[in-house]
Amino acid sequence: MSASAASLSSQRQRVLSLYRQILRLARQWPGRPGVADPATEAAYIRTEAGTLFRQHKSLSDPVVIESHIAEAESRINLALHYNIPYPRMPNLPPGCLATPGQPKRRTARGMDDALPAYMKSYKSGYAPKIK
């Protein structure tokens, strides 16, 4: 087996790994008391979950796959956090939303840049559906 090979493997296994651990978290959230049905919300986890491992399946380039791994387990930490499923939407730095008379792709391009890391997912334009 080359050197790529057992890393790709290793890859894997690790990804499996952090979808049993993230299917774990949806059978055991808490939820928040008084906000949020906590069944609805593991509902969400699954099926994010499945959303964005199913998008991700095809990926084979180590660099991108240990990228998307990071992003799961930031993710998985912010919930666990501030106990709450949903991703944390960025604070855009000043000067990145478009005045009037300066071009829109100015704000895309800044809320591009400013795209957190646990949020990386979500740029190639999928969007999570929140209940």
Second form
Amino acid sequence: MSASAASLSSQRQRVLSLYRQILRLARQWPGRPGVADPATEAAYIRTEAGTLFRQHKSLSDPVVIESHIAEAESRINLALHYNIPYPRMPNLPPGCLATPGQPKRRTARGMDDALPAYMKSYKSGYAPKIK
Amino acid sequence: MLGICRTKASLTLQRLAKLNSFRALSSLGFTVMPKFALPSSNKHISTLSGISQHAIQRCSQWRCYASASSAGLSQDKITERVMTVIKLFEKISAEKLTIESHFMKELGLDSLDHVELLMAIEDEFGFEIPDQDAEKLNKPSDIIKYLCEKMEDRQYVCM
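Form predicted on its own already given; the form predicted together with the partner chain follows:
Full complex below, order starting with the chain above.
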């Protein structure tokens, strides 16, 4: 009990420091000159982080929280590496989507499986409600 | 006679240091201070600019005080700036806001909003607040006290 409480509060500190790290990134986002406006991308980073963090703020299972922390860290590292804050569009495997002549029952699951771990918040049932 | 002039002039200089602008200090220093009034100087004092070189050197000790208070770093000014930043934060209703109101318990902010608020204060005052200090700042009065301490560490004066 105390172990899980301690792990929750240390997780809480990690989550808040991740949020702070993302906001500090947004403050000095360089953008890509000629391609992307730093102010627009910084605004995107702030709204995206705010939406996703608030969406999951009432989670209690430490394993799930850990996977979301990993998601946040991956997105931070990808954004820093490519200098692009938007998530990379995933590849859907062929034959996954239903076509007019060929209905498929496992489309939603196929799309979920195609999404990598750093897009965990975008999988079905989790679609972030952007206000 | 000389000794009296010297002490009078140095006292005036100290009083002048408490004024809010260096310009007033230097212009008054020019008129008030006779050229033998500086106790430690033996050098020739140039009057080309109207301000003695040693006035400038002596004034530089007090310069940071003068510019600090003119830059808005006295406790009242800090309080004013902090409260302005907090009022501009859209998730806080201005009616319930006092200096002692707790962010989470009385103003209904969650921890993410708290982080955003502290980022706004960092932007206003121009330096970063580390994580372990940030979690203790739960009221506007805590923030004001913390900022005063930080300003003192950097050798500004919190009056």
